[in-house]
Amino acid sequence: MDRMAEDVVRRGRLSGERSGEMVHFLSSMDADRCIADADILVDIAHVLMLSQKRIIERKTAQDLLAALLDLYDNGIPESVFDERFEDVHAGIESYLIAKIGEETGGRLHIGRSRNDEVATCLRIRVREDVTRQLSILLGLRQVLLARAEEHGTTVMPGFTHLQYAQPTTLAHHLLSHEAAFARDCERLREAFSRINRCPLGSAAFATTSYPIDRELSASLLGFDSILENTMDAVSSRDFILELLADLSILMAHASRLCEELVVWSSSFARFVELGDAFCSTSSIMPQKKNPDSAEVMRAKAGSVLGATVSAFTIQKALPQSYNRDLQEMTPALLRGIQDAKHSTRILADMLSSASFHSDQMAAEAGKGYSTATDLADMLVQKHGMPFRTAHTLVGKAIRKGSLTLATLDAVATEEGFVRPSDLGVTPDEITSALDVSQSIDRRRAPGGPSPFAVKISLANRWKALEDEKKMLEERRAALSGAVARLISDARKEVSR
C-alpha cells in the first residue's frame, strides 16, 4: 500500500488487509462527501484553537493551515475519498500527512478524536440544511399567500369526511395550508437552536488533558455555545431524530395538499389544471394528463417519515457512549433532507402554474345543502329557537328533500315544535339563509373565510412572512459570517 493511501489511523493497533467487501461495509466514505467542506472548516479552527492555546508551534500551526487552506481553495482530492480509509476524516488527516510530513501532519489531531470531529461536522452540514429549507418553505408560503390573493373572492365547496360541508373560499383553503408550513418553519427555526451547540474538545467522549479552549472552538465556526457534557455531545443524535421528525411533518403537509391536487385535478372535480411541466401522460391512452408529481411527492412523504424511524431505531437501543451504529444514521439523515427539499421547491413550482376553475367550485359550492347551518343559526338568532330544535328541524326537512318554509313547517308539526311560520319566519329569511355567498360573507370571526377575514388574515401572514424572512436572512449572515471571520484569521495566521 503506498504512503498516500495508508490509513494512518489503522497502523498502529491493528494489522492485515481487509477484504474488499469488508472495506465497503464499515466505510462510511458515501455519505462523508457531504460533510467533508465542514471537515476542512473543523481543522482549521482545531488548529487555530491549538496554536492560541501554545499546544502547537506557530510554524506548525501556519503549515497545517496553509495545506487545509490548500483544500478548502481548490477542493478535496478524489483520493481522500478511497475507501481504504474507513472515513473522510482519516483521509484527510492521511492527504496531510503525505503531503507536508508526519512531523507537521500529525499534530493535526491533538486533543481530539474522530467521534467529536464528525459530531461537530454532522452539525455544520444539518445547520446549512435548516436554512435551506427554511428559505423554501419561506417560498412556498410566498406562492399560497399570493395564489390566495388571487382568489379572495372565490367561491368553493369546503368538505369535512370529503362530504359537502360549508362553502368557504379559495383563498381561506389555501391559507390553511399555509398556516400549516408556517408552524412547519417554526419547528424548524427552534430545532435550529439546537442544532447549532458545539461538541469539539469532547474528543472520544471525556475531552482531553490538553488545555484546550472549547468556547474558541465553537465561536471560531458560529456555534451559539457548546454542549457541555462531552459523554452526551459525541454519543447523542437527537438533533438528527429531531430535524427528520420536522421534516416527516412537513412533508405529512405537503402530501395532504397533494392528495387534494390530484383529486381536484380529476374529471369527478375538475377545479384546477396542473401545469404540463408537473404532469405525464399515458404510454397507451393519449388522451390522460396525469398529476404525477403530486403523486410521488405523496410518496416521498412515507420515504421521509422511514428515514426518520430509521434513524430512531438505530439510536434506540445504543448505550453511552458513541457507537458505530450511529455511522448509519448519516444516509438516512440525507435522504430525509434531500426528498423534503426536492418536494417543497417543486411544490411552489406546481402551484404556481395551477389553474384554478373557480366557475366549477363555485357551481359546486352550495351543493349538498352545504348552508344547512346558515338556516338553523338564522332561526336561533332572529326567532329564538333553540339551537338543537332547529338543527333537528332542518336535518329532517332534508331528508325530506327541501328547505322551504313549507317543509319547515310540516315537520315542526310532526316533531311538534312550533312552526317557524308561526315565529314569523319568512321565505326570503330562507332563500337569504341558504344564498353561498351571504353564508361566507357572514362568517368574519378571525381566520374565517368571509373576504373581509381574509384580508385581514393575509395582511397578518405577509408580515409574519416577512419578519421571518429578515430573521433567516440575519441566521445566513451570522453563519456566513463566520466562516468568512475562520478563513481570515487563517490566512492570517499563514502570513504572519
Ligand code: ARG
Given for the second form:
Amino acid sequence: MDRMAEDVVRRGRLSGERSGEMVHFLSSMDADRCIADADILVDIAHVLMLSQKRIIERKTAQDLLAALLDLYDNGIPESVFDERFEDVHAGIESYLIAKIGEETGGRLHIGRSRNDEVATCLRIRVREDVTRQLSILLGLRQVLLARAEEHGTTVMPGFTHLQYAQPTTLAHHLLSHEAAFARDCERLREAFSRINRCPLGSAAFATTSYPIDRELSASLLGFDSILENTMDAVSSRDFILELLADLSILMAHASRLCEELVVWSSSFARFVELGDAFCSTSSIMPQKKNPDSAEVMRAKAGSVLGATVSAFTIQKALPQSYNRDLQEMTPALLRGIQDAKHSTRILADMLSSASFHSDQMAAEAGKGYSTATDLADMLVQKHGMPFRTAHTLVGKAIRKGSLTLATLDAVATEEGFVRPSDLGVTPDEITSALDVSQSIDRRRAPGGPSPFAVKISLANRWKALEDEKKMLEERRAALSGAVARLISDARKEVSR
Ligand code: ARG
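The form predicted on its own done, now the form predicted together with ligand ARG:
Okay, now the whole complex, with that chain kicking things off.
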C-alpha cells in the first residue's frame, strides 16, 4: 500500500489550499529523512508503554506494533515523505491511519506531541552520529600514532611563527595533533552523556493527563535517564549546540593539520607528498600535483563553524517552550555532522598515504640558527653565565653571521661581558651545543621531542587509545542492545 494518505494533523483546524511554495517552506520533511528510522523506534516504544500502562488495549497495541514492525523490517514507503506533511511524524501517523484504520491508528498519538517526539528522535539520531564520529576519530588517532612510531627519529625543523625555531622529530609533531584529537574524543564522550536523556512524555510541554511512564519509555529506547522538566525537554537544543561546537573545535584542529600538509607539500618546503588519490592536477599545467583534498578539508572547518553559528542564532532568544524555529536547526546539524564525518575519515586515509621526505626535513632542521638556544643554554649550564647574558651574546653573534668562539668573544668585549673563552668555553663545546641531533636528544622532559621522550609518549598514547576504544565499544553495545531488545519486545507483544 503506497497511495497518498490524508494529512491527519492539519485536517481538523485548517482548511484551504496552500501554494507549493508555502508547503515546501513549512515542511521539515527533507531534513526529517535523517530521523525517520528513529521515529519508528520512538513510536514502537510509545505503544509498548501505552499498552503496559493499559492506556490502550492489547489488541490495539498489537495492530499498531505489527504495522510499525512492518515499516521497521521493510522500510518506510516514499509516500510518507511527501512534503504535504509538515514533517515525518505527521507522514508516518497519516500513513498508519490510512493503512490500519483510524480506530487503531488514531490511538498512536495518545499522550504525546510532535514536540517531544522530534526532540526524542533527534537525540536518538545524534547519539548514533556521535558514536560514529568517535570511532572515526579513534581511527584517525591510530594512523597518527602509527606514523609517529615510524618517524620516532626523523629529524625536522620545529616552527614558531612559521619560522624555523628549534629542531624536533616528526613523531613529536604528529603526536601534537593526536593529542588535540584525543581531547576532541573526550569532549564528544562527555557530550554523549548529555545527549542521551529522554524528552518523551513531555507532550507539547506540559506532559499529559494519561498515566504514562516516562522512565519506561526512556529505558525502552536505551536512554540513560529522562530529561525531567518537560518544558525544558521539548524546547532545549543545547545538545545540538554542544555537539556542533565540539565538531567545530575538531574541525579547527583538522584544518590546522591540513594547512600544514598544504604548506609541507609546497614547492619550497617539499616535506611531504600526498597519495595521488588525494591530489588534483591542473587543466592547463600538465606538471601540477596539488593537495586539493587538504584544501577542501581546511575549508570544511569554515562550513562546520557556519552550521554551528546558524544553530546558535536560531536558538538564541527563543522564548519557552517549543517554537517552530527549532526545526530549522536540523539541516544545520546534519551539515555539521556530515562535513566533520567525511573530513576526518578522509584525513586518516590522506595521512596514511603521505610520504614524508625525511632527508629534506633533516637538511632543513639545522638551518636558520635553529640550535642557538642550545648554545645559550650551554653557556649557562656549563659556565654559569646568566641566561639573559648568553641570549644577548648569541643574538649579537648571529647578527654578525657567525657563532664561532672568536665571534662570541668579540661580541662579549664590545658589550662589556666576560669573554666565553675566559670562562673556559671550547670550540668543541660550541660544536656539540649546535649539533642538531644532540639538541633533540637533550630534550627528554615528558612530552618532548627526543626519541627517548617520544617512546614514552607513544606508549602512553597507545594505551589511552585502547582505553577509549573499550569505552566506545561498551557504548555501542549498550545502544544496539537496547534497540534489539525494543524490537524483540515488540515482536513478542504482537505474537502474544
Ligand atoms: N517538524 C518539527 C520540528 O522539526 C516538529 C513538529 C512540531 N510542530 C509543531 N507545530 N509544534 O521541530
